[in-house]
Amino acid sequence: MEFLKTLGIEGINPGTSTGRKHIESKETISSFTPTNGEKIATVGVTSREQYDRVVEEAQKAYQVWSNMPAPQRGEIVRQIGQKLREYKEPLGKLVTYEMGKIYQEGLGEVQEMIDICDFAVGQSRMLYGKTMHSERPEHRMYEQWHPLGIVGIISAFNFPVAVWSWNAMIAAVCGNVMIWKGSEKTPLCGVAVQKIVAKVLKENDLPEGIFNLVTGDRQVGEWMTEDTRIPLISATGSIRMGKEVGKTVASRLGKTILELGGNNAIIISEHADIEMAIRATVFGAVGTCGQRCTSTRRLIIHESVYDQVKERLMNIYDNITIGDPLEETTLVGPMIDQDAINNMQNALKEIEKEGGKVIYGGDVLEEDGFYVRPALAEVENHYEIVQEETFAPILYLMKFKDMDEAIAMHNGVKQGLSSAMFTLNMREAETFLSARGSDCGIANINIGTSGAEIGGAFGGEKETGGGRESGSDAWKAYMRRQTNTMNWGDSLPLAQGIDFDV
């Protein structure tokens, strides 16, 4: 395919990077896509010896790159921003051919990187401190930030570039440098990004080490998090990785962002613009094949408009078009692989189990592929599996009588990412972005769940970790706070008036 040869994709590919220099292994690993389940390529794993490697080449890198004005290392990342630009439509498509998203959403998660790029060429200008008073006399008291080092980054198959970018680009205005471990499901989107980036390294004659890739399993997530030298991990994934990483890198007193599972809701009032609801919680829903951790997974709907709701959602369902994913008509493609279509095929018999009942979709469509009818289903919220996040297209329908009931359903679950609710209603919407409303670290009020813009922080609470990335204040967790005070006096008075003459 013409779009792989773009980006450099070869039969075998080195998936050991320290920026400029590609490193090769013996042992590789198979991409395969999930549109036919054939293979593209094959990948190198890291070897222990390359991984060490890595790091010393990113300490390296960093006594330079950090002494580089934050200006000056902006510029770099506008140049990488300008290069994705011209690698937009190739990159999304290797986005969508290995992950399986449709192609307008790999076009917008290669959009996500160009947009943070600009974002951290700003944010490169505004790293700013605070002055203080001090209470002494000729004294001056201020706070700087300053880089932290080496950030390693540990991202999901769902979203293969752009979460990266999120961390990388603004970890790098901070002065850091980056290791990145992509997921195994998606090894070439890390490859292709890593020679993206080479060329701006090449062309600016900069050192190797300041962007690294390796690959692998598990075990190199391991090296990372239990890696000293590397004081802060930033991983996205499942709670249960979550929680091994967290407790890791606790037990060295690293730093974590942490971006976990999320169990989204939409509350649809009584007073809601109905049509735009449907299509927040349709996208929401069946976006990405439902395997975004903003994915809306819980539907809790006023009795009175319950029923309006669910006819309308099966008859659009029912016209949902499935398949190849780079095809311009296809709304939904596969899901990543056949552990994620039996996981969702557990799921759906359990909600049987449990007294739900699946009123639409979720059979396995007999093609090529990993691909499945999304579903629609009747339950409790309290039933273990809607308790559960599964990273699956299952839509979650239930009642709700008022306002306290409704937010006592959206709040009762152990995950906290992303929420919505659908109103026209003030006293409603106000209620529900108030301290008694959502518990999550996303809440908007008509608009969907899924689909943040990098302006804001993004994070949750709860169980979704507690982490932030991307806009707003989130540079600060790339970088450590340092308190001075300059004394310009000539004598040595102590705070809280303390007397020490000797």
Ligand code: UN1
Second form
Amino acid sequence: MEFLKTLGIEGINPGTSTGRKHIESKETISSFTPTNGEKIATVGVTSREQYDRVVEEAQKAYQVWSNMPAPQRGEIVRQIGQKLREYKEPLGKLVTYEMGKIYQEGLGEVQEMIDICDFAVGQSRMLYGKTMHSERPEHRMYEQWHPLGIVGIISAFNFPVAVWSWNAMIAAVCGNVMIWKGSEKTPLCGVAVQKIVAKVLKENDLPEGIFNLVTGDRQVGEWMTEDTRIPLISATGSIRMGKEVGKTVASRLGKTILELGGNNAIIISEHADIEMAIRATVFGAVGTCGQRCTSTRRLIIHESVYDQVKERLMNIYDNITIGDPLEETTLVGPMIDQDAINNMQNALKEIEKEGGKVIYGGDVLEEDGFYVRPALAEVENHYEIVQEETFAPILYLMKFKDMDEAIAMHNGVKQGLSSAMFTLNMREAETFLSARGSDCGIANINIGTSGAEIGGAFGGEKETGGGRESGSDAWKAYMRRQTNTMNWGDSLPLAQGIDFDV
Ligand code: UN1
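Requested next: the structure of the form predicted in complex with 2-aminohexanedioic acid (UN1) (the form predicted alone having been shown above).
The complete assembly is shown below, putting the previous chain first.
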């Protein structure tokens, strides 16, 4: 396992770090590879005392970092992007080994980090505020954006490195310092990224406390969400988790960015390029073994092409190679753990109970590791199980007659992350993208639901949580807006023409 060595991963790894300093702890968790279920290494769990030390370091570092000009912070992020380029292969391999996504996707995830670094470097020179014309003479009005302070980042196992970078790189150029808690299912990814960043911090002689790592379960997450020293929590994960984070942070009037579950659908119209639609569907449904928040879970197919699509899918599913995600020919790697398999098996039973039919796959492979055959099921949209996000490669097939019905089905779930329609008909396409079309944060035409680029704002509506990360003007969520009015005259006129003579 050369890549573990290259990344500085050892048998026992500290899971708490203030940047260059790594803090040892007594309590540890083990990281297992889903490829064969074996233990890789242990990682130290952050104690309450260590957590407070991290927050104090972060507060100190904020005084330095927030006072650096934004383009200089951008320069540090540029160097982080360069280091990630150097470590792309070993880090991509670790993502694959610890999380289970195939190597191509592991590399893609690191590329997503590199891309967001590039984006953030540019952004560091574009933290624009507006200027307004004052209604009073000899007055100037404008707004400027200031950093918030400490940004808490809670990320999930399925994107163990990229989601941190969307938040951390943007937050960093904005002048914030970061405390990151990754998933306890993928703690080594956090350790490895922290070590890569540490090299840049060292080369630039930067203080401790800018990029911090904490490790542990819910408890550590709760310390963060309850902590009034952390003005913003950006959390990615399940709707259940997001509701708790949202409530706790709101009760102290803190800010959140929530990126929670999706129940993403593709509508295949009678006017679709069927081959393209099928390829996009398969990548969306079985990519990352159905464990992306953008995974395609529902396929809403026009009745005239339903049988054709179903047959093609069954054929393709039959030829998908499932196995070791580090092997080049593998298209579907393992699920993250036994719990994930159990959830999937329960969902398959639910489908049949509610009157649906599993028409392909779903079985657990008799191998070490957590391998399943991706499943296809015929269902109706209103089934309780279809309304839930099951984080597994189960694709629901549904039929529609007319477009209004398809869009109603499409929007008829609690979640609103990503969506797609395949059609070559301009009216259908524009309707889907219009206000009466998809109600999701992401809506695509002739592109699947997963695999978004970092340049757009990423996130969704309804129970997906409403947050936006990554590109576009998502940076504003990591800053506070200040409205400034400057009186450069020698009188004191009041706004709204109020006369108040003293
Ligand atoms: C996630 O699953 O939490 O759009 C993020 C995509 C990826 C990001 C997914 N760029 O599928």
